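Heads up, the chain below is alone and in the form predicted alone; it's given as structure tokens.
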Amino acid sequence: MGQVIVELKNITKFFGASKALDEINLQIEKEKFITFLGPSGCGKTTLLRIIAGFYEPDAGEITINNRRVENVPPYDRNTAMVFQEYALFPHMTVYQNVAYGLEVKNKNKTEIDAKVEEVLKLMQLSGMEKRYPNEMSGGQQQRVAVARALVMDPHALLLDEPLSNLDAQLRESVRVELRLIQKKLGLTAIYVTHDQQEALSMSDMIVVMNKGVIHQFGTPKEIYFCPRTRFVADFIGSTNLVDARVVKEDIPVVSYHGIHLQVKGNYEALVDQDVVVSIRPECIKINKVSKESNFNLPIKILHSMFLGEKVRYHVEDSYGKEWRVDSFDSGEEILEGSAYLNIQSEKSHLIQEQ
């Protein structure tokens, strides 16, 4: 493991009698792009807002880069925030909207100029020192919040869903520039979003948050594919959710109704324990004829959607139970009727928790 730069020890915070976190434990290690994701009202937010010390916690400890911050203020936590509105200061031009924050610690003149030349520049920001937040589009503008919060050298970047505002296509686009800007940096970064894609793309490690409570820290291919919870699981992507009965134990092997199919999982389940497991769409097949397979199930096709790069199915079994399967580079063909569900077993995986 790396060297912890942030370090949250059973952090717990109340709003009124609503608990927001509960007991959060959680290391953040240097130089990594974490992303804290979730629906609205996990707590997502407000954990970064206690990491930035905007908000106390009830109980618990914060540790930032070797030193106990809870009673210390935001402004010399050496954090920096980049909001989801960029909070620019409307009467100040772009150069004084960056240089701000260094004027406030007393810098000199020529360290100020220097740094805030460099940091536009590194946000395709040269040139307009001088214009004003109301001249500029969303994009420039939520570079020039970024530029703000990088000048003063953080410890942690702390971002609060700072795409929200932006199209799809520019909120792609800045989302490279900023994976690319804190890799060449060396930045440690943490990113609130709620957006799935923003999440996969962008982080090395994912915090998956729920009522408050981690239900998952992991890669982004470990959150997917390997789920620990049914929330993980439901909420990350889209996923078939099966209730299948163990039958061995050396090699994790599954029932549904009769039908075996080997499965993935980091614990050792007992034989005849009744489990979920997560099977992704897009690994799931659909042919019109029976073949060999560990796990052949007839199916009936209900309905489907022609979605561009692949076609999404709603099929259901002679059990009543309904199936999503994902068909890329199906060219023109759209499959209707009686057909078989084929399931790679190697990215069938074992919930742990329920």
Given for the second form:
Amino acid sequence: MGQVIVELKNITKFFGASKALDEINLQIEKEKFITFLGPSGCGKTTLLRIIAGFYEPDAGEITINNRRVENVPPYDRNTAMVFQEYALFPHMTVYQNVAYGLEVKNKNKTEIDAKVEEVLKLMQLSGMEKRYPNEMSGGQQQRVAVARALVMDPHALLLDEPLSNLDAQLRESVRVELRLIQKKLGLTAIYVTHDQQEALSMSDMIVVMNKGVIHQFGTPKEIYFCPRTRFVADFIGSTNLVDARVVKEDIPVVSYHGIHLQVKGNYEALVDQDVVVSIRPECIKINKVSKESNFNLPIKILHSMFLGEKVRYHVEDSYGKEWRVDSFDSGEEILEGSAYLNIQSEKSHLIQEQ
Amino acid sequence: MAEPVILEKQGLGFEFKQLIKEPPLVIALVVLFVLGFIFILYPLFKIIIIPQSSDWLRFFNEPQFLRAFQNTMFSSLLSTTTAVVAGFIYAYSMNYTDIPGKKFFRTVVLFPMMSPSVVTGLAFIILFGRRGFITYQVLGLKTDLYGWVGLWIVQSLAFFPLAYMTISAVLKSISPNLELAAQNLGANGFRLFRTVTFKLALPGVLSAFLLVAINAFADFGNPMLVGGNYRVLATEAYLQVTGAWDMPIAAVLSVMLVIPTLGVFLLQKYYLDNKSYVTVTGKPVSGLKRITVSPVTKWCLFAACSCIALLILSIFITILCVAVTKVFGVDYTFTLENFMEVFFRSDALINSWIVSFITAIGTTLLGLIIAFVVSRKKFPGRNLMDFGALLPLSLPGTFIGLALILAFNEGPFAITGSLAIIIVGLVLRQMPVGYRNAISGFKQIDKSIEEASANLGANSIVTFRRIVIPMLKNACSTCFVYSFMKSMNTLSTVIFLVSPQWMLASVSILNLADHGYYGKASATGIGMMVSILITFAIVRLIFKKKINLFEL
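Given the form predicted alone, corresponding form predicted in complex with its partner chain:
In what comes next, the whole complex appears, and the chain from above leads the way.
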């Protein structure tokens, strides 16, 4: 494990009577790209703002770069932030915006000039020093906001849904760019988003949050393929949640109405325990004829949608459960009628019931 | 073992703890509270403590005092109603019709704003007084219109611009979409006006009514000039001080005057503000054209506006004519003597300019600082500070003036008769406007911009200096211009505070008019308007921004 740069211990925060954060514990390693992911109101922005110092937690400890900071005001934490609406100073030029933080720190003029120039070059903003924010496009403003934070050389770069105001295409290219810059500079970045694609594509680690608690902290792959809770499974991508009963413990095997399926589990499940299994739509194959397999379920196709790279099926089995299945074998689709579902055993996953 | 219960951090202790993290902010707050204590709380305390119980009883036992109270109520409500009705018609015509000459109409309204309200009274006595141009010269009447009738006419005219400005702002902020929607649903003409426009505007119109009422209650110059024997509380208090040096009864009268204004203020602040459908600070909805009225209505409104505009114009034409003739009504020889006298042989105009300039700077800064801490910081006593900053709005000028001389006549802060006490009085009087102006400025700035500044390492003081002030530059220039203009023109606040060394132009108009020097009084009035316009031009050069008086 690398050096921990930001550590949160038992962070709790109320807004009036409602608990916005409930005993959050988290260790963020240096030079990693961490994403707080969750639906709106899950507490992710609150947590970010607590790290920045805009809110004080009602309980808990925050350590940034080996220094306890609960009582340190925001201007003394060196956690530069990129705001959702950018919050550029409208009365200052690009140069003045970026230089502001350094000037406040009373750095000398030549040093400021050099640093600002370097960062503007990095963000491909050279030549725009004299422009005012309202003379720039949304994408350019966003670059200025990032430059203004980068120039501070922060212990952790905080990003609060910085891409939400960009159009879809630009968002995609900025994602890549941000990630490359973060790697190049060896920055620790804490990124807040509600967009799972963004989280999966950019992060080293993802913190999935809901209603003020952390549901899972893991790599994008762990989050996607091994969701720990029903919420994570449901929130990230789409999935089929299947009620089943454990029939074998060591290598877990569950039974769904008598049909056995070997699954993965990250906790000990006991025989005869009722469990929920998450199966991603793309991990299911749909066949016209029954195949020799450990999971072979007859179904009826309710509806199929052609989505370009894949076909999404809504099907129903004989027990009345609806399944979602994605098929990427373009050209040989079975678009209606009866068929069989075939599941690859290692792609199914036991999740903890909340 | 039971787990410790975690509770939300809040309350006084927590707010104190937060404050101590920022020492410069603590110092600023302490200074503000000390200032508030010395210049608001202490004078209020003094004016209430000085009268004995026998003085309070005198108010109820001596008929002249009760009559003054009744007179104040009657004449103020009468002229307020008239001004608001006229203001509404005028504002409606400007915003809902395409009558010709709108620019002219809008400009005419600015004249009374830029001159002291006594100028209206002055023109009135010149035209309708005992030796009035119209009553005596033209009609040959021996009668005059002193008393409540004259006061009614003069105050209605004097407060009309205020009513118009406030109501116009309300009408502007009604979204045309709502009216279009109503029209789309079949409402039209008068029905549309009655069911939508008027209903939406009503809370704002009521606010305007209360605002004008407070000003009418507190008006001093006009009752003094045209009231004759019809005395109101403000003039009665003044006459008690100057005639009998009876401070206690003057204090009682002033407190009695505060009771209605304070009532109105509280009503407005805590009741009406919450009922309003429109936010006056909101951005006007652009791009949509309002539905205009029928041709008949349009020309009726045009006629009404023309009458009002002509009345206002006649005041200023009269003043100008009087100022440039030797003895108006007797000797019509052209002369610049009156102007020479006013500009070069009297300090009043210069004094007024200096006093108003300092006041305007003080008001702007103080309003900005208080608005910053109240709207952006959490500290114990925040609501108290908000209340204290708005309170002077409800205090009549004569009340503030009297309270200040009572408080600072002696003791450690004996500043009566100095320049300082005039400025203190004026800053107190104008601060609420600056404060409100700045508050609405802050509402338009996203809080994240200041957070960004803190995030980049700037403490509250640096953020205030480098981010807040530059961003509120426009609000500041508006506030500066407004309080400068108001300070130049106010009479009631300074009437008790001026001294022979520090005579001000507005008081000098009253004195000159009282002694029949109408030429010099008129020239002073015009001199004030000219110096206000020159100052506007300077501010415009500095801020490189056109001053829009309609924004005030």
